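Here's a solo chain for you in structure tokens, the form predicted alone.
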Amino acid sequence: MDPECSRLLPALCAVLVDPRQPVADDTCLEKLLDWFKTVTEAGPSLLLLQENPCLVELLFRVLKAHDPRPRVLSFSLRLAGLFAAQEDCFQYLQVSLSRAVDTIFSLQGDSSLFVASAAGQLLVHILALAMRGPAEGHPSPQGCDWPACAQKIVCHVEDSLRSTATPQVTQALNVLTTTFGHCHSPWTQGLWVRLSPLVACLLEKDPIPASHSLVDLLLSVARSPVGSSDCGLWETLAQTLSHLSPTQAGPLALGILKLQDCPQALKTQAFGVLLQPLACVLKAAAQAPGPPGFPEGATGDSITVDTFLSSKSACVGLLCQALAHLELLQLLPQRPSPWPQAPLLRAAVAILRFCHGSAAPTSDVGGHLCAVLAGCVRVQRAALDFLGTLSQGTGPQELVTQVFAVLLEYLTSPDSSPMVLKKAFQATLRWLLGSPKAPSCCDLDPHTQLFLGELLPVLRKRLCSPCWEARDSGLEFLTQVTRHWGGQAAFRHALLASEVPELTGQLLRDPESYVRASAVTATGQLSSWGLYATPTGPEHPEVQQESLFTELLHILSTDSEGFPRRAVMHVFTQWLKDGHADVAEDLEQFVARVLQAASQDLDWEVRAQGLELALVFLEQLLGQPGSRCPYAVALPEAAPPATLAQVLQALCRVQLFEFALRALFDCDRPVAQKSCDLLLFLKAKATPCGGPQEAGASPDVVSVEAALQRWQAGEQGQPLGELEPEAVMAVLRSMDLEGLRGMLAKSSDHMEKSPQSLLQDMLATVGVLGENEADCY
């Protein structure tokens, strides 16, 4: 530890036991004791504590005193449990934190949320440590060779789970849960055959005690070693799937079968219960009796459909968990098998035409869905996103033409809200990209074709709609749909026989500057396809493209939001990666003129963002387009002298020199960094050869370094002018950009953050130090 450190930290200490004095705010505290885990990471925990002895007076003051602040008092629990995780600082502080065992049990109960978690975690650090040495191997369960302390927090353990009292049982399962989570010594497997029995005695109770931590702590032993030799944990898990309410149960079956090692008969009473809210739904809107389609078991049973009819809020939440819980499951490898895809489409739909109103309900359960789900805007967004993530399964036409029947329908729908709509249009693009090609490989299927011919006037019509979230959705999914399907012919001749290009550039000068963003992705993307329409007709493509790069120019130029400017210049720096036909029409013209407007915003990211412009130029002009990362380790070879004279010149004819050298000095660090990355990126390039300077020329720098430190005073005002190679590259030989990376990689107030100032400024705060001693920061 720093002298100056261990100098203020007495004081400190003895601000933090006084309750006379004023405590500081959680972020100090929070910051001190990052600093501590710096510390002891680096060095000998124990020989800190010895060197600092306030630092132990400090955990058992704060442990004794009889009403400590919570603050100070998560703190100080925080801080033993971070000394006590090392064995040699554990035994250092035995026999002090064996006395104060006692007190920890009391503060689980604290009111204050910190303290209580705190205080559990300090017990299973203080019961790991107890453990080891002797005990490290397979001790009794009943524990007569176990160490006191441990003995004493297992002792207290097993009462909190014998209580009545439910928030006792909850502070010993997450006591246990931490143990099992973090401790995978043998001896835990006595700890478990040891306490087992009373756990499972909690499910005998009505209602079950803490259920979800009950859940927790299961989950828990199941993915510690104990899970693998205990077959006694899986009957007991069974038992309490079975135990539980549907919504209790949900999480814990979720648990189960994502567990590697598991018997089968588990994972399909899991999976049954994760099931069975959606069968339930099927059951109700069924026309015709019959099987849903589910495996054995998820049939939607008595408990399900009373939480179903209990209220509105527990039929929301149940359908809301099931699905999330589904919709996780399909994107895991160990997922059960066989999925059962098309009972679940069938399951979304019905929960999606039950929230539309378009169900017609069978049973007394269908109309209670029918009136509790009408309009519920959280479970259509539930549902829709499940629904989308069941695009990347396959499933009968019949089904798949019903899915893109309801999707339409929630689109066209005035009732749908922005969020989903937007839910709605991101759903649509999954199946539509998850939609199969045609038998040629090389078009869309007609079913896809003719679901596209009813979506485009739809979405036409949502880029016309008064809601300014709507027009957003639909020019991301414009966006999105383009990105992917810009060369498909079917996609590309709808595209065009509608309005929606023409509309699309109309909203580039939307009231609203979310909106007018992305217009501005979407022109970008649809002029790169050659999709943007022309008002001139379609002879004259090269017409349109000169006028949209302008429009988007006068929108850098002149827009008085950042979003447009921002979305312009990603679109500029794409254009340049793909060699759109308007960048190619006059490299230079188009990068000169972009980095003259980028140098000129007051916004950071478009300053950054036309760097990132900048470093793409730079590379396509060496002819190493797929090099991206200036930190590379191996730095690329350089380009040979001529090759690099010329493209040194038309840096400088482009300005690219000045628009880097100005940002270097930005007051915004990352447009610094950024030009400090790309300028040491060149200065490797030209290094090995020498530049281009010819024997015997001397370069005159002396005007542009009088600029820059100008620049660097603050003066930007003034041009640098002309430029000629041979003197750029002169001034970035001559500056040490390595140091000035390594000096704007630190941030800016890291001397106002150093732990010296951290105890400054807390000492300050109460008076303790002297008026010149304070950091002023």
The other form holds:
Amino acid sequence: MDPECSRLLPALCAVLVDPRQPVADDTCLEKLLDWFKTVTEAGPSLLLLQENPCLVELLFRVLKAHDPRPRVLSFSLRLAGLFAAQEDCFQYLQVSLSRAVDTIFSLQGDSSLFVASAAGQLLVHILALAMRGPAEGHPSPQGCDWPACAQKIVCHVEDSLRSTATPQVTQALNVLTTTFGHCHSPWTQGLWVRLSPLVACLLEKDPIPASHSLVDLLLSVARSPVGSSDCGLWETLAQTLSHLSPTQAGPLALGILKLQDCPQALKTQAFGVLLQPLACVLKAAAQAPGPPGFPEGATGDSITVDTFLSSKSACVGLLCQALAHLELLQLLPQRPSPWPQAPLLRAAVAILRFCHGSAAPTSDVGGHLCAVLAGCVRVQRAALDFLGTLSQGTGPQELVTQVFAVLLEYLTSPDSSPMVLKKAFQATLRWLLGSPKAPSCCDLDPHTQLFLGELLPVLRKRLCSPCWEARDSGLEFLTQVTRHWGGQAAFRHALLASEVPELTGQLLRDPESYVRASAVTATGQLSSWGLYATPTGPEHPEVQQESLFTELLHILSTDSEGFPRRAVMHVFTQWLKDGHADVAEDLEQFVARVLQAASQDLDWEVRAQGLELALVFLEQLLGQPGSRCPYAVALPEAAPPATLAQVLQALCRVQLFEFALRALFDCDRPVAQKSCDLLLFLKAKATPCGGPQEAGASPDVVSVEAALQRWQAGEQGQPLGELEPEAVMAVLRSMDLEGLRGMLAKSSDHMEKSPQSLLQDMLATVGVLGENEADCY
Amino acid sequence: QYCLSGHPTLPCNVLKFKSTTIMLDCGLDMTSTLNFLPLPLVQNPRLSNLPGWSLKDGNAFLDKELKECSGHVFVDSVPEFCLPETELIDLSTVDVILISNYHCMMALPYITEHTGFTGTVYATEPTVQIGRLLMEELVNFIERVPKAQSASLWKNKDTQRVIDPGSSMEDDGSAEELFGAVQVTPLSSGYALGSSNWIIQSHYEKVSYVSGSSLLTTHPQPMDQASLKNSDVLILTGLTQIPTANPDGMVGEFCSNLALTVRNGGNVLVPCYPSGVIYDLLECLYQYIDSAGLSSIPFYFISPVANSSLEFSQIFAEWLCHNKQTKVYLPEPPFPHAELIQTNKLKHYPSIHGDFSNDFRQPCVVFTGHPSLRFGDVVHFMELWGKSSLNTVIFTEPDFSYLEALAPYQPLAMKCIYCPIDTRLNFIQVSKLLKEVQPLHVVCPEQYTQPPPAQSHRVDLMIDCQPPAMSYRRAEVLALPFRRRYEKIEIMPELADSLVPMEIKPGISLATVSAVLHTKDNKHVLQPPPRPAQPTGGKKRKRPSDDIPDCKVLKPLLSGSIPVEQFVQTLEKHGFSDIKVEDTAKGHIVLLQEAETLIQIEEDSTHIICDNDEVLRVRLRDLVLKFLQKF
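Other form of same protein, the form predicted together with the partner chain, not the form predicted alone:
Following is the full complex, with the preceding chain placed first.
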């Protein structure tokens, strides 16, 4: 700790223990803790405690106070925990803290959540430390050889577990969860042997108290080394799964399925719990006994049905939970195998039909589901997300057809809320891109082509929607699908036959800026594939592209909102990267006009993107920067790269230097950083070739440097004027770009973030600092 | 309650409440017009040369009246409507008619002009004015087309008579008293300009009549829900006719389809009423057309009452939602269609004849009536535009099945879009409303107590309340379940002064009162009884008016209950022995076997049955009386 902080610390501690002094907000205390954490992690902290007795004094006085302020108490407890994590500090603190264990017990029930949670964590730290010395081996579960302090804590936990009051049980479970989560020493094994009968007793109760915390504890134990050795644990887990209500059991089941090594039977049981709500839906939706459904153990038992029927919120909650859990599970490598893809698909489709009111159930449960789910946006969103994830697998064609049919229903329905519509578009995209190619050629298969024929009119209508979210998600969908399929003949044909490209062009003038931005991206993408024709008509095919470029440039220079302008810069960058035919026609003209427009933009992201575009341009002229991809195999180049002199000439013609140098002194740090990187890249490329001229004294350089100094001072109005390549290189050589990069790498608030500044701020708010006293009269 | 209409959204019920007879709404079911041929505005060879329809046996006696068109049979006549039931109750006994909105008053002429009705019609000012416009439009549509057969009661003078002198208009929130017996109060219902629900209450009973209400934020004043609380009976009619279509989604659908059609050079036809949803549609389009690049497309509104409708909507500021009301103080017109008219984007004409034919430009959007497609200028546009697939007809009014409306125009090339916009309450809103206002009983048309026939699995599309709603159907008479049976009686101050209440239980005091009950205009007043004539020594002759009934000295009233065990103890104390107590269904029997006497103690009576021993009876009576309070 630096001496200045040591000097400020006693005053701060005095403020914290003084109940009359206002304490700065929680974030200050959090930052202070963060700082202490880095200090304690940096090395042994005993010295720190010894040199700053005010800290121990603080802990002692706060714990002894009759009515401590919650946030200060929480802070002190956590601070004590930080120090107590080191053995020597613990011994040092023990003198003052061992009497405090009782206080900490009572603080577990504090009304402030911060205090309660800190008290629990502190107990864990103390327990862990107490067990470290004498009990490194395998202490007996009975605990006769445990240190007194640990014995006291464990007995307290045992008492709490036996309590009939749920909050007590919750506290004990939370302490144990943290213990098994953090401590992996052999003694935890003994602890579990000692406590597991009490935990098992909780399962006998009805209702099971603190089920949430119980689930957390069991999973925590299962993940710890205890779990891999104790087979009794698996039985407890299985028992818990069957005792908990379907909603409570969901998180436990997911947790079990995520475990690396647990018995197959338990996994099957857990998977059954997750599948049950969907099995129930399938059963309710079935017209007749259908194809085989889920594996054994997931047959839609009566408890799940009861939950469905009990209330709307219970039904919706359970379904959403099941869908979210299964969605997570599907993405995991350890997901159950075989994965019941087909029944899951059927269930997702059935849920979406229930929500849409298009299902025609025959059973009572089905009728009830229909009434509860009709128009329920929450379930619709969850089910569409889930359906989208299922696109990673395949399914029988008849089912895939159903999936597309239900997606089309949602895309068409005027009742789909904007969020649901967005999700429906996303799911559709995933299914479209996942659909198989026709075996004979690389074009889209006939089913997909048929679907496209129905989809495009819907998309067309959505682009005309008065609801901007609908237009926006329609455009996003169009962009994505074009990005992937722009080269597919069937897609090109269908798209050109629809009015979609024209409508997209019109949306460039949409009143909503988000829509304009999406329209910019979409037209850019369409144009990259030659799918965009401006509304001016087909009679002048040769001016079409020029007019889109002009239109986008117009947006870049005049649009009042940032989003469309940023989108234009992204499109231009992409065009440049792709070697878009019309950009390539007059590359320099293109770059010059874009950079000119971007340099005057008020939005720093636009300027930063301008630098990105400039970098792409540079790379194309000079070749890839080597550092970006060190293992890339150098391809034989078709044409030799232009000579450096030619490149520099070109850069001067498009005024890239002026743009970059101006950006170097940009008031927004990311822009300056990017520019610095770009100039460094250029310098590195140019230096080895080394221009023969040493232009240090050239009059050009003097004027440029003078201008740059004025820019740095904030007068950016003046242009640089005509630049000679030699002068530019000379300036670059003379500038300390590396130094500048180092400066810029530090965040702008690195001064304000220092602990010294934090301490000063906190003291300043209570007016303790000496210099403030002078102002008081 | 007498139910004269089977149409849930065009109700006509008669409520006998207290001593009044109140008609609730007077809707005219016009769906029957769909069975008639359209009335073309100009000579139409297609419609006039339709083949007559003959029976299977070749009998063609109906071929003059029935015509076959596109596989359907239609009546070739002026359309007829389905009137409210007139036989169920003598309509001349109706005291008042309460109208809730302008759609629910179209049958008024039939009731007020041909039944001997002499009562009063109550409706809010905008309801009367706009209702008059709707009637005028209808009469105009039908009368301007000469047809030989006439089957309609609709005569212009009827309409005028009904509306002008007979009705009385109410300001929202103020109550009107009917014959002293009941008060009727209109409450804003949020559905249309001036639309209202009604509260009909006496001192101890409250009936709420909910008809055509909306919780959506559209142009009218929002619905007043709080005043519906504490109802004994809530009569619920006029829910949305399209419970599965959400109005927001439909408006979106409307705009998208309109834009798509016009972009392709097609015309859009919107069959509509001259007031109501059209205001909201114009407002949406006002916001939408610029963004959709449609600013140059003309919008035409064609109706004999187009001008009045657009102007009326701007002057009823106090009937509008808060947003629109505040505009008036700026001052700005509350509806943006004023600006559409100013900038020439919206033009309105009384009919297709005259100025319209000069201004007509295509592609365009036309709003015109009638939504049934059987009469009005819409018939002309259907014939004009039906053959091109570029054009679109967009149905927004939910009153008519669009497929049936289109039947006589088939085959049709033009696109048909069905976007029914019905802002009335849906079943989710109803269940929230009922939870909120907690009526003791709900009465509704039977259609609302079961899922729609086409979607029998949608149990969510019905009213779900406890106790279950009582349902009614056309021509049914329903006894409404009123639980409380009290009347309010006033006591004259001097009589009240003379009362001496006695507290018989903490908080409950009683007093006997002798008075004359005076009832007039359904109000009851207790007046002091006339004083008995002073004994004046017989010198004066009694005047006849003093000859009043004798007021006997009243025996005190008794209250309380007799604890049997204590009573038996008392009897024993007074020398009775051999006492037996038997429990009966209503109380107890105390048997004095020795005295051959029986005392029957019940909740509200005590009988002493003894064999001609008056002394014993009096003795026992006095013992009984000791346990009771007297006053």
